[in-house]
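This document opens with one chain alone, in structure tokens, the form predicted alone.
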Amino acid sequence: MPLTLPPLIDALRQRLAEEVSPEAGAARTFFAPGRVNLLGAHQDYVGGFVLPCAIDRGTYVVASAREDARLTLRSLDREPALELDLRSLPGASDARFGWGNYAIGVLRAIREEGIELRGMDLVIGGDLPIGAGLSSSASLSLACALAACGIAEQEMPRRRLAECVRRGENEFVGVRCGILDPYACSLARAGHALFIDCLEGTIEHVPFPTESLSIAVCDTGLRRSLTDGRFNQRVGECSSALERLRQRWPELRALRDVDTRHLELGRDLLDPVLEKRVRHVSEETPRCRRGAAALRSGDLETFGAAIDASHESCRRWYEISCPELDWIADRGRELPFVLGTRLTGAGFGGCTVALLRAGSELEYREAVEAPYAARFQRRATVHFFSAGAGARELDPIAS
């Protein structure tokens, strides 16, 4: 990995026919997209509002039906391979399970959702690097969904589906994440940001200016779990604020709510931590309003603008940058073509998203690589990306 395309799908068919099934000739193809959010860090599981964009990258599942109820599920790239009862799913995760945790978590809660399961042979492979920020496992977790609804030749609604897959990580995995990514994931089109209200779950499509904008996300090489406790730890802590913060002003809905006058007339009920949390959030709230207004009006120097003090906010209130991440958004300020760099995905580590001038990609990847080796001795490693469309069925002629 990555492979590109079709030999990927090529190799993911020939996996099926391989280990599975001679007869793997009726084997469909599904793919959900990875994401990287433009705006709003931290801000789904508050009730905030977020701005992502899918990219046209992801996970592929090739899938295949059987006659039995049994689920195999196996990866070009990832072990272990699994063979599971789909009448007796696990009830929570298990370690020897690795990264079929989030296959089983979100079929478990399709079931739950009226989807009648049906024996399937599934082979996983794609195109994303794993753990750095631009949701490889809500994209796993989807593609894996659309599979089992496709094989059991039953429709859920896209909604339905992208909860169906915050639910396995929330209450199967054990990641307390919200709706960005699965939204995103599962909701977005080609060539438009998605702006989401996570309080009252409303979207919008926004344009996105493909032709002058270019998408790079670099890779620090720094990897984390979702798991570690550090992710969670901010979504309790988040939780918390809003818990003492409800003592005084009980209408509050979401901790989204919470406004510069609320923070300065509460700051005796929230220790210094959790100060810190607050006025990230309030600080973050408006300014993704501010940016989603931007980009519907074409005023791209200001959505940068915003796009740079979310990083700042995640650094000094959030807590969640690091060096690496910090000295990619400082370089990208240096530079005339950059218009705003931040970090993605939940932090300590992942990749940065930076918006470019179009058809300045090789001088970025130049102004970033080679200093960032030399400064930390590691690898660095910058992707270009569109905003691409959401998860689908990918047609067997077209792949």
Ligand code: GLA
The other form holds:
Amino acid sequence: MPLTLPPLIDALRQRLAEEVSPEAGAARTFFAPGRVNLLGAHQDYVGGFVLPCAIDRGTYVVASAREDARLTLRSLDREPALELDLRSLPGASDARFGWGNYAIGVLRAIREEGIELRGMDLVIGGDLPIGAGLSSSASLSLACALAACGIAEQEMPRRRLAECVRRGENEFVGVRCGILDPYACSLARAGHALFIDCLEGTIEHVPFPTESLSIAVCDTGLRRSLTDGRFNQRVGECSSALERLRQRWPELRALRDVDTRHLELGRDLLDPVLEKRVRHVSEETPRCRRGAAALRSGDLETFGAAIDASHESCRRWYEISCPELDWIADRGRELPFVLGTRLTGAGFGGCTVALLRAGSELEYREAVEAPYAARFQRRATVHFFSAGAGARELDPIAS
Ligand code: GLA
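Requested next: the structure of the form predicted in complex with the named molecule (the form predicted alone having been shown above).
The next block holds the full complex; its first chain is the one shown before.
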């Protein structure tokens, strides 16, 4: 007897069958996860180190091929639905396309990489909170890219696919994000964190001790969009700091090469805001390396302390935190079973990630949700995730 489809995929197929093609039974299903970033805040676009895990939630795309060159895009929970001609995809993003901008951006990017797109109908849905710092955008783009390659019966290596996701966001959507999210969502391995050197482009799968540690994500309920300008502002500050420091040290390859000596001797080159940003990067770079080494060797106390320190640096130097995120991080420090807590993703709201000793999940939820609601008159939601695998096509029967 075939396994029952999870209700979400069932709903996607039903929508495809009702609105597009009654043969939706033959449709294929693709999945791309979200991610949490354990260490390395805003380090990808400065050539630093990051340490994310993919999570077991993300974006699902049910796709079926068409005979013509048209592309239809529908989302279970977002407007608008779009119908476009693949031979003349829009050349610039448009607010009227809404979430569809991510899909169009990445499809343009994979076509530039030589994938010959085929007409297709896509219905999209997911179980990831949107705009919460869990990489809902990269997850959406990647799931669409994977579906497009699948329908076109063409393979693209995972890293190139990830690069296309980034290009789509950088060049089409207009967010200057780095490789953290696309790499994590594309290259992750279940039960592992992914240590990425964003300057060299190298990756290492570091085993994550799933039996002894739990990943708790607390959603503040505050939403932000990376297109609102604050994210790009940080990227701009970092590139302008690098440009100024290079006047004295032209050998600096990226901001991650800056250390305390440069900061001492280069003060006159930086204004107080840029100095704070550089301080964050110069501390976060060695912290992320030390944290990854601690995870590798099973020194979970040191790993947790690095996560706490990263939050402090985000709050003090990078100024991407807010009272809600700080409250959750501070609460974590009072709880003996929490090894470390920090904001995850871009900040300015969204989620925190906390590492807990396995078995303390309910205690953590109780210690955070109700007191948070009392303090902020707003609901926070705690979720528990395991370190999941990267994007993939789901088995037609088991999906
Ligand atoms: C967002 C961006 C990433 C990264 C993080 C901050 O998620 O998309 O590229 O910069 O913020 O670490």
